[in-house]
Amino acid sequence: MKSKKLIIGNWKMYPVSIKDAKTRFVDIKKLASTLRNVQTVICPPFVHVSDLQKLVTGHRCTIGAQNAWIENDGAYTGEVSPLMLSSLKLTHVIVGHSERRAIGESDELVNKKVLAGIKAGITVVLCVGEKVRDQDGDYMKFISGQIRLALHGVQKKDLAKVVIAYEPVWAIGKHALRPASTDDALEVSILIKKTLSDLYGKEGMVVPILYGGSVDAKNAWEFLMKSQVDGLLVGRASLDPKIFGEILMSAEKIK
C-alpha cells in the first residue's frame, strides 16, 4: 500500500441527497478505478455509506467513514460502532479530526477510537495537528505528544492498520492565519517519522503519512513532491469530481 499514494476524500456533512452523493461518487470512481499508483478512499456522511458501498467495484476506489465510537454495541445513542463499519466492508475510518477535537474529543478518547478501529480490522486514519505555530517550536512537542497518546497500546503488528494525517489547524478554514507551505508540511512529516521511529523502531516506517490542509488541484502535486508525504486528506475539494480528479492525476504521475 505504501508504494501507492493514498488520497482520501472527506466529504464532511455534504451532500444532502443520496442522489447527489451517488452521482459524485460514480464520477470520481470512473477515473480513480483506472489509476495504478493511487488508492482512493471516499468518506461520505454515514447516511450515504451503505448506498455508496454498493457502487464499489474493485479495490482502487473504496468507501470509508468519518468517525466511529469506541464500543461495538451498547446504549450509545447516535453513535456508530467500528464493527458496524467492518460489517459494511468499509476500508478506513477517520479518527481525531480537528473538527471532532474542536467539539471536545480528548486525546484519551481518540486513543480508544484508534484501538477499537484496529481491533475491528479497519485502517485508522489518525489526524494530528497544532492550533498555533509558535516561534519557540512547542508545536513540535504538541504534535509528537498527540501521536504518542493516540497510539498508546498500539502494537507493532497493528501498524499496518494505521495512517497518520497531519492537518495544521491554523491554516484551515475561514479563519486561517495563512496557507501552510510545503516546508511546513515537510517539517512535520519528518517529525512524525522520528516519533514513529522512537516508538516502534524501523517498523514505524510502514505507517503512511498524509497531509491535509486546504488541498486543491493547484497545490496537490507540490505537497506530494516536496513534503515527503504518502498521500493527502482532501476536504471540500473532494466533493467536486473534476477538481478531485485533477488531484488524483497529480498523485498518479508521481512514481
Given for the second form:
Amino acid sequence: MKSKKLIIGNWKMYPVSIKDAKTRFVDIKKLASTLRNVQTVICPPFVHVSDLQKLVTGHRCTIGAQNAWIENDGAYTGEVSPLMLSSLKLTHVIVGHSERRAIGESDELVNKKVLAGIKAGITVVLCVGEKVRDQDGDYMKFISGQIRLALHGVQKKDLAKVVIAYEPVWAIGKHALRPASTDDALEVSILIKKTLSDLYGKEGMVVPILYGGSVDAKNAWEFLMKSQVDGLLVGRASLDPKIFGEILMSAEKIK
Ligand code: PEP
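With the form predicted on its own done, generate the form predicted together with phosphoenolpyruvate (PEP) in the same format.
Full assembly next; the chain just shown is listed first.
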C-alpha cells in the first residue's frame, strides 16, 4: 500500500445535489480507475455516500467518510457509526479534521474515534496540525502531542489501518494565510515519522503520511516529490474533476 500514492478528496459540505455529486464522482473515477500507482478515495457528505458507493467499480477509486461516531449503535441522535460505514464497504474515514476540532472535538474524542474506526475495520485518516507556527517551534511539540493522544491504545497490529494527514490549519481552505512550503511539510513529515518510531519502533513506518492544505494542480507534484509524504489530502481542488485529475496524474508519475 505504501508504494502507491494515496490521494484523498475531502468534499466537505459540497455539492448540494446528488446528481451533481454523481457526475463529479463518475468523472473522477474514469481517470482514477486507470491509474496503477495511485489509490484514490473520495469522501463526500454522508447523504451522498450510499449512492456514490454504488458507482464504485474495483479498488483504485473508493469512497470514504468525513467523520464517524465512537460506538457502533445506540442513542446518539445525528451520528453515524463506523460499523455502518464499514458495512457499506467504505474504505476510509477522516478523523479529527480541524474543522471538526474547531467545533469542539477534543483529543480524547478523536482518540475514541480512531479506536472505534479501527475496530470496525475501516482505515482511519487521522488529521493533525497546528493553528499557528510560533518562532520557538512549540508547534512541533503540539503536533507530536496530538498524535500521541490520538493513538493512545492503538496496537502495532492495528497500524495497517492508520493514515496520518498533516494539515496545518493556517494553510487550509479559502481563508488560508499562505500555502505551506514543501519544507514546512517535510519538517512535519519527519516529525511524524520520529513520533511513530518512538511509539512503535520500525513497525510505525507502515503508516502512510499525507500532506493537506491548499493542494492544487500546481503544487501537488512538489509536495509529493520534496516533502517525503505518501500522498495528499485535498479539499477544494478535489471538487473539480479536471484539477483533481491533474493532481492524480502528478501522483501517478511518481514511482
Ligand atoms: C481540507 O479541508 O482537508 C483541505 C485540505 O482543504 P483545502 O485543500 O481546500 O485547503
